[in-house]
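Take a look at this one chain, the form predicted alone, written out in structure tokens.
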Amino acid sequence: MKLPEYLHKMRGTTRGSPPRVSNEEILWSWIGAFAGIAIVAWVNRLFFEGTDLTMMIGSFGATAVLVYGAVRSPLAQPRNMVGGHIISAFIGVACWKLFHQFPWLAEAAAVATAIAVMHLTRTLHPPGGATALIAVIGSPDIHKLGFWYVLMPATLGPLILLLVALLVNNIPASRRYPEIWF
């Protein structure tokens, strides 16, 4: 391939933003993610205020982007969004506890190892990267968790948000979630 034809890609194949979502979508995702980042957030006030777990991680926002606002993605339903953290989780550990003193090299093969395994599995979700990359430059809180950080809280937030995307998303006549589970 040529430079210019490589540099032509770049332009896109469509010109325009978007098309806008109804006032009524706006609204639903809207309650979604807010019900479901306070219940995390109170499990977490409730369960574990004061000890080392917590039960909030940035990826979880992103995560509230898909299941409540793109209900119908593949990157939103509970095979990825579930599985997709849990392998993060588990990836962005190995690579804190086997390269640490590599920071780069820890932050790097977290999130491009964290992607190949999610494709490999079925299970892309794109915050699992974060929460692969969140492992590795965390807090001394998030390292000493260890791999405890694969359950707590990879595994149980991402449950606690499926939960509330199957009530919230299914109110509507016009959502309906899941579109598969598996």
Given for the second form:
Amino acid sequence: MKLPEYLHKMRGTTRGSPPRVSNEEILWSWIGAFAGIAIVAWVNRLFFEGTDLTMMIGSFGATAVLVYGAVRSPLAQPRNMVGGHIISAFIGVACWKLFHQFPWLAEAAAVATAIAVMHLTRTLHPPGGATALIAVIGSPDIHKLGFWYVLMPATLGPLILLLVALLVNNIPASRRYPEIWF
Amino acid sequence: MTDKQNRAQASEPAAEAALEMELTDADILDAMQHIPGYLDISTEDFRTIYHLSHRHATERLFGNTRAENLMRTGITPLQPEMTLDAAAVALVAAGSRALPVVDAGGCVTGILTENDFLRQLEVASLPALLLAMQENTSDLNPRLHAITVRQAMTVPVVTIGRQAGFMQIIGAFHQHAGRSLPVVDEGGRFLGMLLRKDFLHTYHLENLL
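Target state, the form predicted in complex with its partner chain; input state, the form predicted alone:
Next comes the full complex, and the chain you just saw is listed first.
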């Protein structure tokens, strides 16, 4: 590829960004995200406070953007959402165990491998990258979980968010969820 | 394959463009505004999907199209040495506005159309011919006796191969203004006539060509 052609690609293809969604959409995104994250937080507080287990990780915020804010996205469908977190969590924990002497390597390998394996398994879910990274950079508590991290929070959390998405996203006439289960 | 068939194939992109409308960003953004919820697709990606889907659908709908299945057969072509008055009799008998001209080997060498008659009579259109006849009838008949089909026919002729598919047929019709195409075999020999109206009627494409 020639240099001008290469540079030209950086100009983008499109004038004008996609349209803003309606106020109703914004409200339903807010309600879904509020309910989903609140329930995960309450489950964490009621059942796991004072234990070694944790229920809430940062990547759930990103998942909420997709499953409550971009309901139609292929990235937000159940296979991607649950599968992406589980696979990425497993890879994150494995990278930590293998490479924890070299944190930079463990971090980079976790995220990059998570993306690759999510692609391979058709479960690409952007928050999965965060789930893998958190397994490596997470607190000592997270590290102590070992492979329990895959189940708790990385499977249970997305399942709760999925349940809320099914209940909330199908209330408004303008929304339906999911587009595809598997 | 003859040169003429190659030319028909060369214009396939033009045919594709005629079948498929180019969507602007504004078209796509407007459509996105009609769909509630956030769509995480760029207009460029949408356009790419649209083009590829359209091509796939065209292939699905029209992929089995072959010129030889749509053509009219049993048509007696003209010979180059016939005179125009004999050719006129043949055209009337066939109920056609144009007939192909074939050589001794059966190969299509030209096509004789209504317009070729008008040109030989040195008038631009049928009404002009009527006017000319009102003013001076004596001049017309002798000319038709004296001129051969070879002299009057349209060359080169756009033909289409028997195996030609949907896009090739559209491309060929785009290449000339005529209403019909001679269908030829691999050796360029005449098989039948593909009429524009038959083709359009088969695929409900009256608004396309």
